[in-house]
Amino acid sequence: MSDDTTRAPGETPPGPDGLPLVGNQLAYVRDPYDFMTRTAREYGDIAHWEDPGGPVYQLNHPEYIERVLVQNNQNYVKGEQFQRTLGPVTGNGILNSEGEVWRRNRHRIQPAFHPDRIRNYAEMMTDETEALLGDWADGETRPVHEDMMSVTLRIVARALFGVDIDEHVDTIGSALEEFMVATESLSNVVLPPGVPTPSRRRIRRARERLDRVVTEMIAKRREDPGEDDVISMLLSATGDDGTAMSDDQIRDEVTTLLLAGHETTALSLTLTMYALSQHPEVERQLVAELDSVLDGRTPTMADLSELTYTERVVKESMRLYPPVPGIVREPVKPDVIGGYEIPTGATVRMHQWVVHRDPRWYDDPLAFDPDRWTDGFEESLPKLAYFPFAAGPRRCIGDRFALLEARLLLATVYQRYHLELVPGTDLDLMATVTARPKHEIPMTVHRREATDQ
């Protein structure tokens, strides 16, 4: 594809008309996955519509997405819509910040995600998973998403912050749950930021609860600094002028890592478990690999090179059910994509959910098929036909951490248990910042007997 197509001045791409005043926001909020998919299928690689906040451009081709996230990334910022959604809780952390603030703080945090450091987290990840499984009983029904949120929260707190947050897990979990549900509210999406609404009051309460926990974590580290945890790194960091970071700045970064560091991995694991419950043959192949490679041992970092099918299961789950279903950006200067001018301040939407399910790149795209992930297949994919962690300079800082965690937790759980979805459970996902289930995913856990392994 190319951006040099000749277009008439002022010509815009085709797209849905929408309703007076609210544009397409109501249709999106009612069924976001249907709306984004239908828009791509009906209007092609680039679609346009007008919403109350201004023009929206949905990019549906990997080349166009690469233009925004990689090739011309310096021209694009997270934008007002993103800030309105996450800013009330994460403040000016590295998910939201731009420019020099983002570069400086990402550089400060980056050492925590160095490959050598990440390898040291492996045993911690399996320890916490085994502690979770110690609470499971054969034949009981578990709230799987809640379990995955709990264990990944404990892992990120220990690995990145060097603290044990057992006493705060319920507080953090409920605050994040309240925040994510409130962001989906139509009033939160449509009404100006200054308008008080019930959903915004819930968001404020969620932030207050998170602030109390994070403030306590920072105070503990200030009294007893660690050698290499993120909070200690931020407390000791100084700017070019010698000034230290304020508590508010540290709070924003810690809250951002707490949210991003466990939310998406917990979702990936939950959705993988859902997919495995619907595809018993895939589960059988997964368990056969675990039995062959591990023979009942707890998985380690050294085992991952042999757990190739486990890796393919994770990749395929993140393709079919990307934990982050879409990305938004705004150009700071006009750009040209697909021959169309994208004006300053427009909302540019790029949906993993759409591209990952495009039949041009994936045969039988709605099938859960880990075997598609051969080396040859990956080499044949266009760049950014698969981008669960985004791409370019703003690619997720914790991608290696998340992939390690997902494989180790999956291997630890499925070596011991078969998970059966409770009949009648539907997968109904939100589409705000993450693809979070609207309702719990209950599963009955069955202990694997030695003869089954």
Second form
Amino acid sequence: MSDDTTRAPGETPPGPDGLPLVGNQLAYVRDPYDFMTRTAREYGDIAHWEDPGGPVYQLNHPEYIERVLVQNNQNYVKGEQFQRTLGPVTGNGILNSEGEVWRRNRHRIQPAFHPDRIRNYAEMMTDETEALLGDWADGETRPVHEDMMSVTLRIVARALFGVDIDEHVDTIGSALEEFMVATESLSNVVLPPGVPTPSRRRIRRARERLDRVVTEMIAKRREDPGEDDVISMLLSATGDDGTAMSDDQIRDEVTTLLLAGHETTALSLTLTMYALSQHPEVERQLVAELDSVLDGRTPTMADLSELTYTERVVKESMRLYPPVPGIVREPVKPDVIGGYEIPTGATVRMHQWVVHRDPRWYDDPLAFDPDRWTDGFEESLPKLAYFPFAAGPRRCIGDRFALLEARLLLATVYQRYHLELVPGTDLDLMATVTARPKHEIPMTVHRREATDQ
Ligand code: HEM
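Switching conditions: you have the form predicted alone, so give me the form predicted in complex with protoporphyrin IX containing FE (HEM).
Let us now look at the entire complex, which starts with that chain.
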């Protein structure tokens, strides 16, 4: 980390120059992973550049990131860039909201993620996975990312809202696809929010389709309230003054949980499956653990403490391929980081992708090596050198849910199948809000014989 001695007033950290008018936006949009990694490696722990939207500061040291997300978190909001990208999709749900609205609604939703509640979701998670595997035929080629998206969507809808959404999986999936493709569009980044670009029109139409599905889910729950599903909880919640939540706010919270709660976990699974297909020795070790612990049984909550290698595989995959590759914040008052003043309204970027691949914290950082997560390794890292779920008060609300789901799904799938990547498939990732593959990841699924097991 650069030393924190005070800099001259107005001095900015080093960084890429960029082009007139568009700054570094073109370079970023063309290859975000390359741009953010090069910036970190060339300019150090804090880099700066000017973009049309204002100054940008990229933080590449865990201590600087900890300051923004944890120690001085009250001085930061998600900011204009975040709202511009996700506002049209998730509205004012807890991913986007700030201040009192955020605090109240996070508090209302939190009980659904209590460890005791999450424990109860385990059996449903493996049931849904087995239902998916029931559609797989030995030797067939499957669109693995699509499969993971649909199973994680079913799981989050059943767990949090107590509904089966079979008939809506396609509508939700295609709306999400529209959102993600549109957020990558250069015109959306460069043109002011009011300009009706074709991709903004597509986002609006996708949002309308999604709203219809979510409104229908809410209406069903209003007619037939459940005991502890999130929609019923929100419908019965009242503020200090006794007023109920507005329909629009409930819809935004439900949409947020549906989207944030399935695509990230689906990505962690798809990217783990990709990594395993490239590392047969890791897959062998994983399968050996599954065979010895489970002996052919479907995994349960009680097995997880023994599935230590499975857990390391998931951890390592989220290190090398963090499903959320970077996050942004904006200071509401000037802050000082690394001796430099960060002005109000600047965009502060922190990239899991960059920090998780920093050779200062990880030996041979590009290797997929679950064995690096020996007991004590995580504790030996600087606190924010591993932050797939972010940190501080805005840390992911679904982290435990996601880790449970990822381990159970992986165990259930690899116990039964060996997955072989179709030759010639490249892993080409978008870097918008999530690290979503630009193209499907097709894999041929081979049923493991009883004798292999
Ligand atoms: C591997 C899976 C997941 C990853 C990597 C992940 C990652 C993240 C990250 C990095 C954030 C912080 C975003 C920011 O600060 O801008 C976040 C927030 C959030 N996540 Fe997750 N997430 C995952 C799964 C889930 C699940 C399963 C749910 C719900 C069922 C969920 C719901 C949310 C919500 C609602 C927020 C906003 C929390 C707040 O601001 O109070 N996520 N997630």
